[in-house]
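Presented as structure tokens, the chain that follows is alone, the form predicted alone.
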Amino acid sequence: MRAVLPTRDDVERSNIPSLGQLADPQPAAGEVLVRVRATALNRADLLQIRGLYPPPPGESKVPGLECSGEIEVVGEDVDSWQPGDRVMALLAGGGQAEKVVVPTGQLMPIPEGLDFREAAALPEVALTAWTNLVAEGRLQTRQSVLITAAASGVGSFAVQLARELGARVLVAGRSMERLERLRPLGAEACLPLNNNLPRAVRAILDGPGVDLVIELAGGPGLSERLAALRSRGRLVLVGILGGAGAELDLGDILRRRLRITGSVLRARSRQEKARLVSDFWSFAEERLVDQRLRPVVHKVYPFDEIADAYAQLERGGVFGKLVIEI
């Protein structure tokens, strides 16, 4: 099969993936073969080419969280997949070859209407804003939350998911021009990322901050986003496109009671994926088929371009996902 060479350790870094020849991966017990139709990029994926993000022990070591395609083949105890269904998957990695082994439990069925490039694109940022906003976040209904860097695939589905759930959603981000392409997803207000940003939060709110900040930029304004919550507030921390150093006063959390917790996806546990895979599932379903919740497609390159959707992504400037067709 084609895909996208892991990188080597005998050789020069490089933000340039390579295209070559790799065996075809065999299905386990509780695992099926997938022809991959699309994948998606990551900013996981571009660390990964530079040497600098590993898969986890044991995961395939080709780039790529998240794929759509059909089923190939059904490995051992594996009851109810069957061979020509139509998927999408989020992955510890593999997906950008012709083809991937996935765990049944990290699989979903491609909703009607929704096409293999498009269901590419949803996965990865869809579990990160759920496992964020939900099993970290605890976002509950009448609350508020602020997404920084929000324009990312990530925050673009982030502000559609917190929407459903019936919170209010701040956006912040450096580009106004991206942020205000949210507001018909459910964004009540677009704020840049500087000083004034918790009084302009506060004076929107009419209150005392917001409730939840979900942190995709890092970097030293963490400060301003920690200043924009309120008392009891929580930040989660899933970012760090802005650096990842940041100076913060220490007395502020404890006084106000803060709580910061940092998240990743691709490190859990199979069976870990598999339980937050079901718990969006069960909200999300219905909410894919009449299209409230839709991911956010930038651009679709072929297969042989991959290259130049690497150095587009390296670029900056993406309003949502850059899709790769196998």
Ligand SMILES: NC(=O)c1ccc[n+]([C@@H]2O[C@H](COP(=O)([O-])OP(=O)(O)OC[C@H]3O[C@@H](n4cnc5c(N)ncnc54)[C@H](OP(=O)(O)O)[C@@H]3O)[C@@H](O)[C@H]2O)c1
Given for the second form:
Amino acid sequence: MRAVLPTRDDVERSNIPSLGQLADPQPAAGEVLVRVRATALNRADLLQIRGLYPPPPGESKVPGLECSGEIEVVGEDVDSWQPGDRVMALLAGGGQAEKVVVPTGQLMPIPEGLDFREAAALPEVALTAWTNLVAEGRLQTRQSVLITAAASGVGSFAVQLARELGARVLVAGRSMERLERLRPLGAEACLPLNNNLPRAVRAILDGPGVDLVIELAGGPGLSERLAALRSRGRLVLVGILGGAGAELDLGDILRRRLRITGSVLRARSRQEKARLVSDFWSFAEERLVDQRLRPVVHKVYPFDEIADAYAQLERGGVFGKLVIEI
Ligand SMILES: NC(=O)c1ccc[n+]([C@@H]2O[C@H](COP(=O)([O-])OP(=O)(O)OC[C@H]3O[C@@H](n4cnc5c(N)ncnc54)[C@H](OP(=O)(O)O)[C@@H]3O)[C@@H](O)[C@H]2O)c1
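What would the structure be for the form predicted in complex with this ligand, given that what you showed me was the form predicted alone?
Entire complex below, previous chain first.
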């Protein structure tokens, strides 16, 4: 099969993915082999091809955290899926290839109305948004959430999901133009990331602060986002695009009993991913069918041009997801 080749330790690491031939993977018990029709890029892929973000032990070394396609072969003990089923999948790796093996707990049927390109853009962002808004963030109806770097793939889905959970949604980022595109998806207010954020948040909510921050940006501005929380508010740290360092007022965290949770999806066990996928699907299936929830696709590239897609992700200026048609 054609695939983005795994990064090797014995050759110079590159920012450019290289395509080549690999043996087809074989599904074990509880897994299926998917003929990939489309996959989508994630920030993690940029790190992985540089050798900075290895896959969890035992998982495919080919990059690619999500895909859509058709089941070609089912492994032993698989009776809930058949060859020919149209599926989308959350992956620990392997999506940037013509074929990938997927544990059944990480499969979802493609809802009517979504094509392969849109379906490929959904699993990683949807499950990251679900995990952090619901499982980690405990967002409740009528609570408020502030999402940073919200024009990202994850952010553009998290805004819709938070709206469907019945929350008030505030978004912050560097490009006001891209943030404004989140209003039709459910954003009530669009705020510049580093310009007196706590005051702006309190003015909009007409209250003591936001209940939950979904932090996709990280970096030195984290202290401002903590200051925007109400007492006993929660911040879930999901991304550190703006840097891994920040100076925090520990006295404020202590006095106001703030909670900060770090969260990664890829490293979770297959069992935990299966639980998250199942919970997400129970909530989202009907909303995907009637299109209240939709993945946001910025651009689709053919597989041969995957290096251009990586370069575009690196350059930025993207609203939503970059999809690769295989
Ligand atoms: N923890 C997990 O399990 C998990 C899972 C998936 C993703 N993530 C993380 O979530 C974040 C979003 O991922 P994604 O794939 O959705 O990203 P993406 O689509 O590539 O979007 C990146 C976004 O981040 C913004 N950005 C870039 N550099 C920034 C900086 N220095 N300060 C503030 N904003 C910055 C960009 O804003 P502009 O529009 O201003 O360029 C853009 O909106 C990433 O940090 C990613 O690593 C974490």
